[in-house]
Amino acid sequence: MKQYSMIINGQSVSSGNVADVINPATEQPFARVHIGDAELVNQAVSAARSAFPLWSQTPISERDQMLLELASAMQANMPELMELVTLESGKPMGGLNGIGSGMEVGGSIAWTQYTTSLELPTEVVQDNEEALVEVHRKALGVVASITPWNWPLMIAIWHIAPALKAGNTVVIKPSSLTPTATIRMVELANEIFPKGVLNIVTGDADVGDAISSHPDVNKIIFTGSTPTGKAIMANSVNGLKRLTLELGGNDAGIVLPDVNVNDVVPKLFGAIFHNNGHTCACLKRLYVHESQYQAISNGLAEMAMSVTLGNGLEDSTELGPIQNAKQLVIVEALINDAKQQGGKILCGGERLSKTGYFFKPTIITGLTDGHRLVDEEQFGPVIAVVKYTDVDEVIERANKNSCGLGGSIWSDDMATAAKLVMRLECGTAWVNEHGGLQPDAPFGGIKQSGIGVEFGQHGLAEYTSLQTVRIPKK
C-alpha cells in the first residue's frame, strides 16, 4: 500500500504518526498518509515565510508561466489523479452528466491555466501636473488554505493557483479523509516551483487550528461547513487575518408553475444529484408550484430510481458511495426525522446492500419549512420536495434560511425569471440551472455561507492588498 508524505521547503517530510485513507466504496484503506503535527506546520510556515520575498518579486509573467507548467503536469498525469480521486472521493470516473474525477481533473486543469490571464493592473487614481496618485495591488505574505473532501483537487487548486499568482507562498493542509490527489498535485508542483512556495502538511482538526492561528499566516481560505469557518474565524482574530470563508450551502431553486415538467425534471435531477449531492452549490430545497409538485416529484422519483449506483471505477457507474461513514449518519438521521414528521419517501430512504457507504437516491414529499430536512443542509443524495401556492410567499420563504451560497428560479417566461432571481438572497443565482460555476464569474455565499469571493478579478484581489503611491510634481 503506498505512503503519502508531506512536502516541506520542497522536501518529502514523513512522520511519526500514519493514518489510513478509506475508499468509500470498499470502506477499506488503499493508501497510508503521514500525519502533521504544530511543529511541522511552523517548519512549513516558516519555508512560506522564507520564500515569500523572492517569490513575490518574481516577474508575473515568470509565475503565469510556472502555473501554465503545473497545468501540463495535471495533464500528463491526469489518469492518474482521476485515479486518485476516484478512490479518496467515491465519485465516479465520468459519473451522472458527466460530473465526476474528469471532470474534477479536467477542471483543475483550466482552471489553472485560465487564471494566468487575469491581470493585476496599477490603477491611476491621479496624474496632472501637481501628482501621480497610483494604486497597486500587492501580495500578502503567507497563505494557508483548508480544503474539504467533496471536491479535493479542484478546490485545492482555486485556492492555490490565484495565491501564487498574486505573489503569495501556500501551506495548503487537506481533508483527512481526501488528501492523497492534493500531495500528488504538490509533489508536481515542487518540480516547478521553487522550493517552500507551496507546501503542505497533513492532518485533523489540531493540524488546522495550528494553521488558522499561526502568527505568520497573513491569509486564510477556507471552503467547508460553517462551523469549521467559524472557528477558522475565531482562531484569525489575534493576527487580524485577511479571511475567504466559503461556507455551507443550503441552496433553494423555486419552479415556477408554467415549466414543462418533461424538460425540467431531467435539469432538475441533474442539479441536486451530480456529484451524489456532496457540493456547496448543489440544489437542496426544491420548491415547486402545487399544479406541478406531484408530476415533477414523481418524474424526479422514477430517474433516482433508474440510476446505477456503484463504485467509481466502473465505467457504468453514475453515482458513488457517500463519502464516509459520520456524513452517512448524519444523512440517515435527517431522513429518519423526516418520516417521523411525515414525510413520504418516493423512493430511496435507505443504504444499499452491499459493502461500501451506498446509499440509495431519495426523493421525500410532504415535508415544509421548519422541518429539519428542509431547514438543514443534507449533503447527501437526497432532495425534500417542497409545495407552495403564491410565488411572493415562497421567495420569503426561500430567503429565510439562515444560508445564503446560491439559489434558482426556473420557469419558460425567462423574463419574469430574471426578475424573480434578483429577488433571492444568495451569492450567486441562476435561471433554469442550478450550481454552474465558472472561473471569470466570482463565487461565494452572504449570511452564513461565507465572506469573499473566489474565482476572476474579484477572486485574484482577495489575494492582494492596496497599497497607494502618491508622488508630487512639483
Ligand code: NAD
Second form
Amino acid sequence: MKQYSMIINGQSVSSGNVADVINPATEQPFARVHIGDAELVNQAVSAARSAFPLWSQTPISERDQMLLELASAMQANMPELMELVTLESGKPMGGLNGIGSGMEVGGSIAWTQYTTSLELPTEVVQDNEEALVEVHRKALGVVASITPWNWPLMIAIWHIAPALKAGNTVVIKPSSLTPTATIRMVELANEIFPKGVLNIVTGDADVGDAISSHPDVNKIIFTGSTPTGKAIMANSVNGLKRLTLELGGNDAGIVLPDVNVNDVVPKLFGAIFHNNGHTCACLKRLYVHESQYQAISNGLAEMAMSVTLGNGLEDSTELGPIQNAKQLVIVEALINDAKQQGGKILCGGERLSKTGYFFKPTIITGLTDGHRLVDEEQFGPVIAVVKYTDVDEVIERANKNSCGLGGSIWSDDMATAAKLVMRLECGTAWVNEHGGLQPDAPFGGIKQSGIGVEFGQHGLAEYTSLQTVRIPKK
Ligand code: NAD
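Since the structure above is the form predicted alone, I would like to see how the form predicted together with the ligand looks, so please show that one next.
To see the whole picture, the full complex is given below, headed by that same chain.
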C-alpha cells in the first residue's frame, strides 16, 4: 500500500507512527500516512519561520509566477489528484450536477490562477509638501492552515494560495481522514517553492492543538466545525494570533408560494444533496410555503429515489458514501430523533445493504423548528422539509439559528426575492440557487459560522497587516 510522508523544510519526513487512510466506499485502507506530533510541528513552524524573511521580500510577481507553476503542476497531475480525492473522500469523479473530484481539482487550479490576478496596492493617504503617508499591506509571518475532510484539496488551496501570495510561509495540517491529495499537492509545490515556504504535518486533534497553540504561528486559517473553531480560538489567545474561522453552517432556503414546482425541485435537490450534503454551504433547512409543501416534498423524494449511489470511481455514480463512520452515526442519530418527534420519512432513512458508508438520500416531512434535524447541522444526505404560512414569520425563524453561513430565497418574482434575501442573517445570500462560490467574491460566516472571509481582495487582505509609513518632507 502506498505510504505518504510529511514535508518539512523541503524534505520528506517519516515518523514511527503510521495510520491507515480508509476509502469510505470500501471501508478498507487504500494508503498509509506518517503521523506527526508536537516535535514535528515545532520543526515545521521553525522551517516556515526561517523561510519567511526571504519569501516575504521576494517580489510579488515572482511569488505569483510560482503559484501559476503550481496550478500547471496540478493540471499535469490532475488524474492522480482526482483519484486520490475520490479514494479518500468518497466523492464521485463526476458526480451529481458535475460536483465531484474533477470539479474539486479543476477548482483548485482555477482558484490558484485567479489568486495571482489579485493585488495588494499601497494606499497613499497623504502626499503634499508636508509629508508622504502610505499604507502598506505586509505579510503576517507563519500561517497555520487546518482543513476538514469534505473538500480536502480545494480548501487547502483556498488557504495556501492567498497566504503564499501575500508573502507568508505556511504549515498545513489536513484532516487525518483525507490527507493524501493535500500531501501530493504539497509535494508538487515543494518542487517549485523554496524550502520551508510550504510545510505539511499530518495528524489529528493533538497535532492541530500543537499548531494552534504554537507561539511562533502568527495566523490560523481554519475550516471545520464550530466546536473545533472555538477550541482553536481559545488556543490562540496567548499569542494574539490573527484568525480566519470558516465554521459550520445550517443554511436555510425559503421557497415562496409563486415558484414553478417542476423548475425548482431539481435545483433544490442539487443544492441539498451535492457532495452528499458534505458541503458547508449546502442547503440544510428547507422552508416551503404550505401551498407547495406536498408537491415539493414529493418531487424531492422522487429525485432522491432515482439518484445513483455508488463507488465514486464508477462513471455512473452521482452520490458516493458518507465520508466517515462518525458522520454516519451523526446522520443516523438525527434521523432516529426525527422519527421519535413524529417526522415522516418520505424516502431513504437507511444505509444501503452493502459494504461502504452508503446512506440513501432521505427526505423527512412533519418536523419544525425545535427539532434536532432542523436546528442542528446534519452535514449528510438528509433534509427536513419544513412548512410555513407567513413569509415575515419564516424569515424570523430562519434567522433564529446560531449559524449564519448562507441562505436563499426561491421565487419567480426576482424583485421580491432580491429584497427578502437581504433580510437573511448570513454571509452569503442567494436567489434561486444555493451554495455557489466564486474566487472574486468574499465568502464567510457570521454569528457562529465564523470570523472573517476568504476569496477576492477582502480574503487576500486577511493574510496581511497594515503598516502606515510617514515620511516628512520638511
Ligand atoms: P472538524 O472540526 O472535526 O475538523 C477539522 C480539522 O480540525 C481537522 O483537520 C481536524 O483534525 C482538526 N482538529 C480537530 N480538533 C482540533 C483541535 N482541538 N485543535 C486544532 N485542530 C483540530 O471538522 P470536520 O468534521 O473535518 O468538517 C466538517 C465541518 O466543517 C462541518 O461543520 C462543516 O460545516 C465545516 N465546514 C465549514 C466550511 C466553511 O467554509 N464555513 C467549509 C467546509 C466545512
